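We begin with a single chain expressed as structure tokens, specifically the form predicted on its own.
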Amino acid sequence: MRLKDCLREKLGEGEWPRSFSIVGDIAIISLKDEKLLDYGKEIAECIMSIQKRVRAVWAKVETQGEYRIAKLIHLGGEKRTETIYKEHGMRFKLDISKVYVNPSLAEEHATIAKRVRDGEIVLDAFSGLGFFSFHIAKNANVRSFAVDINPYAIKYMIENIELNKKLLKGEIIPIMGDFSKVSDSFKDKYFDVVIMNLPHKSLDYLPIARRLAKREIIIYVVIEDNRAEELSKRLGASEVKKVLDYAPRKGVWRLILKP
């Protein structure tokens, strides 16, 4: 049964939410219309009846702060935010209230990992939990420097390196700090590949990426869909692709650039 059908049975006709995401055994539903919180109990019951492995249900009402974490409201089930999330055979311990996670990017992480070659050095700027670094290290014998300002992201990254050590061919080096300051400690053209997944601000840091990268820069930007090709041409991108919907006629786009 679909979520909207379950809610219609319980509550009658209405503009009910249609989808939710699952991270480990926790369900997260985006409720920008906070009036729907009045039906939180019923929403949680429906989700847990549709997905038997879900043990906790949280509503995401906004994304906040420089750590890009979700403001959450508990709707039902266990009142916890820590879980084990699985992605392409790897396990990630995380807390959805302290770190950014988006299961919709799982295939993007795996796709980018295939672009990196054995023996290369990678900079995963604004790494969060380090999903790109983990996929890259699973796929190739590399050194990946994962930089993030969120101490919880670094904490869980260190735990997850141990959790997945048997699967990793390469090395992940976690670094906690402000990327604009951390980058000063790296030599020019030190990295073969630089990844910048900070969609609202990546372009601000592009000069730093151009200084550090030897072979390729991979950036993500939030932009109106009809402006993506224009931006691609202006930056000299060899590839441009939409990876996520962000808002009506607006998305998160990936651009591949030469330094």
Ligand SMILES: C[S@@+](CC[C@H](N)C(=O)[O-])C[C@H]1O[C@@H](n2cnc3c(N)ncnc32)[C@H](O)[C@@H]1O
The other form holds:
Amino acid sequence: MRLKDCLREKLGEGEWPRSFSIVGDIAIISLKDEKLLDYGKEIAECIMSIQKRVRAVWAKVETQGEYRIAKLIHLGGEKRTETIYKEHGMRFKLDISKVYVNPSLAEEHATIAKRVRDGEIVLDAFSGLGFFSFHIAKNANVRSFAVDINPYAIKYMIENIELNKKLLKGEIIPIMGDFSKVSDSFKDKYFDVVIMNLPHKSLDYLPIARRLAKREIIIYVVIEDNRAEELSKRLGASEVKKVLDYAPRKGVWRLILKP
Ligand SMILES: C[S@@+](CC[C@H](N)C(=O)[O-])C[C@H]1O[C@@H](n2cnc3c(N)ncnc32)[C@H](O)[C@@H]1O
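Please give the corresponding structure for the form predicted in complex with the named molecule, as opposed to the form predicted on its own shown earlier.
Time for the whole complex; same chain goes first.
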């Protein structure tokens, strides 16, 4: 049964939410209309009856702050935010209230990993708990430096390197810090590939990426859909692709550039 049909049965006709995402055994539903919180118990019951493996249901009311983490309100089930989330055979222990995670990026992580070759050195700036680095290190014998300012992202990255060590051909080097400062300690043109996934601000850091990258820069930006081509031309990108919807007529776009 679909979520909106379940809610219609329980509560009658209404503008009920249709979708939710699942991270491990936790469901997260984006509730932009806070009035829907009044029906939180019913929403949680419906989700747990549709998806039997879900043990906790949380509403995400916004993504906030420098760490880009979700502001969450408990709707039902266990009052727990830590879980084990699987992506392409790898297991990631994480806390959805402390680190950024978006299951809609799973294919993007895997797609980008295929661009990296054995022997290369990668910089995964704004790495979160390091999804790009894990996919890359699973595919190839590389060294990937993963930089994030959120100490919880680094704590879980270290645990997850241990958890997935049998699957990794390459090495992941976690670095906690502000990228604008950490980057000062890297030599020019040290990295074959630089990935920057901080869509609201990545463009501010492009000059640093150009200094550090030898072969390729992969950058994510939030932009109005009708401006993406123009930006791509201005930056001399060889590829441009929308990877996430963000708001009406606005998305997270990936651009691939030569340094
Ligand atoms: C969009 S999220 C990470 C996405 C991650 N690459 C993924 O694919 O799941 C952006 C990350 O940038 C980190 N961040 C924000 N400002 C930063 C800075 N100045 N230096 C380093 N990391 C930063 C946040 O803590 C957050 O984990």
